[in-house]
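Presented below, as structure tokens, is a lone chain in the form predicted on its own.
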Amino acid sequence: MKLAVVGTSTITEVLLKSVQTFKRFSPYGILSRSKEKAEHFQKQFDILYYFSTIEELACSDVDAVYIASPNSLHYKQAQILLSAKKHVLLEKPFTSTVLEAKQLMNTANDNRLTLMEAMKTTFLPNFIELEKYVSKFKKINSVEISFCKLSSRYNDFLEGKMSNMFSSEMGGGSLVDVGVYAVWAAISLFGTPKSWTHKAQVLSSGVDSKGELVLEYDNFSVPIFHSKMDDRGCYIRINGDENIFVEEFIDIKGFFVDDKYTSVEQEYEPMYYELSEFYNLISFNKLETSINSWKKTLLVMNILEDSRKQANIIYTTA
């Protein structure tokens, strides 16, 4: 099957060194704004075409596009791809708004195409244990969600050099890029939340560096932190039945349980489990996995967009 790769940043090379490993996909295309940057894909990855403008894309035989363009392009590629009857692996956040998630599920159920937001930790064999040991509990006490690191680029920004994390035209900020893989573990963990508050900083920009936000449940809440410009560490605390921890919750590879550690065998890289799902999905002509469902992704995009309003966050392309 052939794929085309939108973008050239490190998360397409990770992807693309997954499907070294997959091997069902042939690394078809790539498009990047960049030349120089494509070829050195190219090279690296034996990628036969390069193309220059999505429309280019949209009109070769590919058979499926793995898109992790800026935050803000996602919505129109997708489309673009769609129309033109591609199946499309979409990177996280999967669009800017809700109403833009949903245009592109139309298309995709009207063309009969796979569509898919990669979100790559819920296909985690370690994550869907953790799913299964949590569902168990009878009781749960308190959580708490962490996903800060200190990014390279804050400093940047903080020198006046602008970045697509830190920019507003390119719907950038912390809980886009960070936050969203805890929003993701947290309605995967446990359902759909009651009500959501979110206080963030926010930078000069008009994007924001940090924040937490507090997704409230029946008997307890799941305090979310996120930040680009601090460590205070990636990892998932649950206190119920059993006391849980994970590490890096992000790539799991193992959970403790009080102070036993749990793991069952994840041979792979963290991407080609994602990859192993699209593929089935086109195979069986299947519009969308169950375990990142569009009913999912519209959750987390409604809880993205109403937490940067209540944030003041507000993107100038969307």
Ligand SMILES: NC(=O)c1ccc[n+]([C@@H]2O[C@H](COP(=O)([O-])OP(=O)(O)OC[C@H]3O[C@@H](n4cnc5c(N)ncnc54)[C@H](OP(=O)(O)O)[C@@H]3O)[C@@H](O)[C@H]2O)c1
Given for the second form:
Amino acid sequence: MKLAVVGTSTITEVLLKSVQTFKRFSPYGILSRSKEKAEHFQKQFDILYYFSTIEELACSDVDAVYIASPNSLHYKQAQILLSAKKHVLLEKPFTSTVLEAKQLMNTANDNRLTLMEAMKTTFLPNFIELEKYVSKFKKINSVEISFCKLSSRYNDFLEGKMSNMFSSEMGGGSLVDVGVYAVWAAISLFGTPKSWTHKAQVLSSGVDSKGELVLEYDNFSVPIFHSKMDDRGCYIRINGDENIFVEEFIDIKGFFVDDKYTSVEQEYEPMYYELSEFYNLISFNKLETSINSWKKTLLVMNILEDSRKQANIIYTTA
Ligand SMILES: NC(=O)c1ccc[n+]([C@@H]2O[C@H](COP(=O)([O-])OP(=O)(O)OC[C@H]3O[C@@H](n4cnc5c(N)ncnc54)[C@H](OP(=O)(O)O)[C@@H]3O)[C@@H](O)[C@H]2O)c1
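Can you now output the form predicted in complex with the named molecule? The one shown was the form predicted on its own.
So here's everything in the complex, that chain up top.
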């Protein structure tokens, strides 16, 4: 099966390393604004063809495309590719609005194509183990999820150097960049919240550098701390029938139950598992995965879009 990639940043490199391990996709093409950058990737990963526009890529006979472009380009690029009958693995955040997400799902449905959000965490064997463990709890007292890491791009921003991550035009900000992992973890572990509130620190560019999103459930709430400007850490704490602590949950390798470490085999790199799921879905003519179902993607999009509005985070494009 022929796979192309969009973008030439680190995350594309990481995905292509998993493509090498997985072996069942053949690296067919790369889309970049820079031929030189693309050539570097082509040499490193034996990629056959270079494309300079999304339309050229859509006209090719590639089967599936991984999109890792700036957030505000996700919708347009995915829509063009799906309309040209290509399966799409789309980086997080899926789109900037619920409406855009629904429109992509409609196009995928009309053309009988696989469309999946590349939220790697939920495919990891140890996350699935955590879900099983927590689902047996009779009571949950309190939960806390944090993804707060200082980004070098935040320091760049303070020095006047703008990156896509902090650009309103590119659909950036801390909530959609890192908070999205915590929202996915929460809805996977605890289901649909009854309501939510979000407060954020908004930069002069119009997007957030940090924030606190609280998801309300029947008998407990889930505070989510997200930040690109401080180092609170990346973890999940659950206090219920037992105490659970997960370190670096986005690439979860195991978790503590009280003081005992629990882990299941997870021999590959994190992106291998989502890639393998994407391949299997296409092979079995399935449009969506049950793990990151379209319904869950829409719920996450709804929480993100509404939370942006609550905190006055402005996108100039959506
Ligand atoms: N799953 C994960 O673990 C993970 C990790 C990091 C990021 N991501 C997601 O992956 C996506 C890319 O993130 P990133 O930090 O890698 O973004 P980025 O570096 O800002 O952009 C990604 C690529 O898009 C192209 N690009 C950049 N600016 C562009 C523009 N103005 N117009 C058109 N193309 C442009 C560049 O490729 P060329 O220069 O070659 O055209 C670049 O390599 C985001 O949606 C992000 O949320 C996911």
